[in-house]
Amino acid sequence: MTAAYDVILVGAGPTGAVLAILLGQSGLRVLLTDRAPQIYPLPRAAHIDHETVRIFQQAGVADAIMATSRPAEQYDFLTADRQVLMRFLSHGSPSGWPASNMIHQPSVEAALRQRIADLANVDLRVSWELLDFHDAGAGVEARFRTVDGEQRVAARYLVGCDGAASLVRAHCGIGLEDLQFDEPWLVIDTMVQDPARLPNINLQICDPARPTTCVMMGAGRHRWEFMLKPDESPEVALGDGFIATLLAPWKVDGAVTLERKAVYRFHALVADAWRRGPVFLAGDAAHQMPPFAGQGLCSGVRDAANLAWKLAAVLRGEAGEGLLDTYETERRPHVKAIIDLALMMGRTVCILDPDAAAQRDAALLAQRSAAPPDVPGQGMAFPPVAGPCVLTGSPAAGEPFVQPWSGTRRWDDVAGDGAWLITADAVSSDEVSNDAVSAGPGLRVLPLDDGIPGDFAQPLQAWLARRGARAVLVRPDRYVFGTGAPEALIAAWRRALV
């Protein structure tokens, strides 16, 4: 073996890069590999939500990423004659970041790579192509083809973040559950010269003659997506004349220039297993979804945040190996709920039969006319995390915890990494002092009346009061473990990590 690591990560896209940073910040030795020599330079993912930005914040890159992003406060599904079928309004969020944000993925990846360069215990190796790997009993041994010849590496764990065509998944013999969505779409990315001539909200045009997506991207960019009909080949769709015809109704000639064109098949797939011994899958290697909910990249980053703290806890001897099984039991149902939402949106849009589209329009317009007026929300709501590492039954268990801000100061930055016990009561335990010291594996006690600045203590106290709780235990990935009496929460947390 030429080198030994705690974790090998195959694939340095957003999921792998975030996982590398979070593991590196935990003090672990990480090898991050990618077969490409550099970041893919053209846009791909379009959207991140506030939870994703909060994870980027934990990774130290939120401000850099948000500098090239744009908030998106409205998302409309329209009929062919532009009546509103569905409207999603996003204003504010529990994390304090904008609920919905449009991005330029190469800029996101550049910020992540810069942060990785600052971490001496994370080695990024590009132009490294995974050949194979095997379970070595105490870990994994992997072989890579590199410009310097074959390299062999050992680690305790390996994570495949290597995308939809994952070699790691294939090498493990893991199949994919097909959730029955497969539609070809032409994706057009443009550079914007005259933003005044473009929509300033995100749109799905539910026109059976040509279902169309029109969305903002990161600063200075805009995207259209056009569903292809059964008799339209990708080769024809990528022709300049075909694209010009599709864009003509938008009257953007001279307002945009073409940056990228591609034909994709929008799939909905979930890996049959996310773990094989010391090997894990994350991101597109574990799940793929159509883009209508804008949650593909977000879901991969959530995978990274969930798996990172669990791998760190096990590798540091703070938790038992069984904790790693909760990665799939927590993430799979969460991802499937998001895919269900994306499928609902996609099936609403992708109707080519005029009669079926008319029936859809009539039903959704009737629902809107009977519903209360549109009220701004805080983005799309997803189910809480559930499983043995959540104190099910206690108020707010499994939900993302709130992040108060005071000016530009953010609670997560003040409180620091790891798990928190935020309590309005003194902790009466022989094992725990009441002053933000270790209270068990990776846990710090943060009394509201001692050590928490008042501008943060007040909203945290209000959060507890709304749930009738005296204390909350927050996991390192900022999901609520549970609420209740502090001593009971500490005991439950210790049991969960055994």
Ligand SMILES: Cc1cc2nc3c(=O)[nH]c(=O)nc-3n(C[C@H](O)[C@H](O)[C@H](O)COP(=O)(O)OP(=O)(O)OC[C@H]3O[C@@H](n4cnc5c(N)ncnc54)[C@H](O)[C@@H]3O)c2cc1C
Second form
Amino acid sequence: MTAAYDVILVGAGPTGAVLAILLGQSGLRVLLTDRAPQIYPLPRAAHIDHETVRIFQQAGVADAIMATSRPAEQYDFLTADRQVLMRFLSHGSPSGWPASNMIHQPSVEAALRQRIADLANVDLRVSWELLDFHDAGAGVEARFRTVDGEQRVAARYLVGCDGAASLVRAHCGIGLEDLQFDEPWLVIDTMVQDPARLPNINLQICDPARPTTCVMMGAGRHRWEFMLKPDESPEVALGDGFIATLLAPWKVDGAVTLERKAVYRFHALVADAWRRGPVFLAGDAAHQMPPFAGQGLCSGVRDAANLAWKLAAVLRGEAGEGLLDTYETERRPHVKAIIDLALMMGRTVCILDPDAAAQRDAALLAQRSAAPPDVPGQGMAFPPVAGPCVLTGSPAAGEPFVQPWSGTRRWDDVAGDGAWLITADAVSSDEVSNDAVSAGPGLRVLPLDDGIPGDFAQPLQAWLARRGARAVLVRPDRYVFGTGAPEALIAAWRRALV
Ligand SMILES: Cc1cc2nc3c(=O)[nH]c(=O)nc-3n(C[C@H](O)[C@H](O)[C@H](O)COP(=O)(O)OP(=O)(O)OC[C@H]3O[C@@H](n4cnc5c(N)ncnc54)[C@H](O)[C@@H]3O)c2cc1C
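Now that you have shown the form predicted alone, what about the form predicted together with this ligand?
What follows is the entire complex, opening with the chain shown before.
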């Protein structure tokens, strides 16, 4: 039987789940499928950044997710004898959420699935495995294997959120650019009985005898990751005796119990193309990175936020198809910059040769002793979005917009979904009304001197003043489209959506 959806999402991991929620909240009809009967149970993401939490906020799940997470303010790379090679400190962030947050990925995914259950226009089908699909003229027709037999479904667009071994990517004949990283690691998650006996910061131990990661996770859990040597097979590494030997130096016997374990090869790969006509790739299907920056899941969630508003705008007739090409042109350089950071961290840690490790230590220790003292930052800084969907040249264009808080109230919740034109003062109806309507029903005009509570209006006025602008146009994914005069911003926004 053929059913018509606006979008089919293949894969209900974090990328597919967030995309389903954001599309569903836009009123679109979405089919979200996963071949697995349940959420993936093995160890994966332990960290999310503040921008990811802000997207979860937009998806209505931030509070549920933060209830099971805890902030991390320090991330140290240490020598074998515990001297500091690199230190990353964070305190606060532009979005108001903690810059770094430690999580348990299955708990995050459970919160996302609970939210999906609230959305009548999103159908989640588990134990639905994509077999193939074809371009059906005005869209895509996909074939699934299900417990009730084969199902065929049609939609205008299909997004492959189907993970590292993406069938959607393979079916489109899209290759992967290999950024040359391939290291085997054992990952161990534990339940914590005695937190006082565990480090309360995140650590990379750059010991050539055994490169080791020791990080916090969501409440009640702690993780270790151990790099495997060429002669250590996954079967040997997953043995209880092997794990006990690796944990022995941490003296955590009785403080933790093993919950789950897995061996992975960490890679750095980017798909050669992220779109083929009505078919897109997102998340691990489009890119994979070693976990040292804690950014794989975060990047997939950013893909979802970027693609969601563009698909919604095109499907509602508010923007032309060309807008969808900006998905890859905006996301690819951002992801590549993050992969570069993850590779720098990974190549620092994954050194087994003692001489090379000694050289690394000498170079980084000298660099650190010449550097100014560590100061807490506001999270990792990534390149701004560039291209036709930002007003290049205007101050702050392409940067994530700030989110002021008033107690527990957050600006994005007050301002609501869609794009915002935030103006320092009242704007006459001659200036914006007609243009605002034709720029799309999603554009809200928000004069800061008209009913916006002071706790929000003051920091936003100050933000505009620092950029010397009377107004800022913020895209639905909370990136700054541009700053300047209201009328000029609306005209440029309308041109960008054509
Ligand atoms: C050890 C480790 C540590 C990590 N740490 C971090 C971290 O700290 N922070 C971070 O941000 N990221 C981290 N990551 C990365 C993060 O886990 C992934 O980037 C994230 O899970 C990718 O989400 P996704 O939804 O794109 O893909 P997945 O989570 O892989 O989901 C893909 C889904 O597609 C389904 N599927 C596949 N094929 C089909 C098909 N043919 N039909 C239907 N369904 C299909 C699968 O069943 C699966 O549910 C880590 C990863 C590892 C391995």
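Here the structure is a predicted model, which is why all the values come from computation and not from measurement. Between two forms, the rigid core is defined as the largest C-alpha subset superposing within 1.5 Å. Numbering follows the first chain given and starts at 1.
Colleague: Would you say whether Leu42 is displaced between these two forms, judging by a C-alpha shift of 2 Å or more on the superposed rigid core?
Modeller: Yes, shifts by 2 Å or more.
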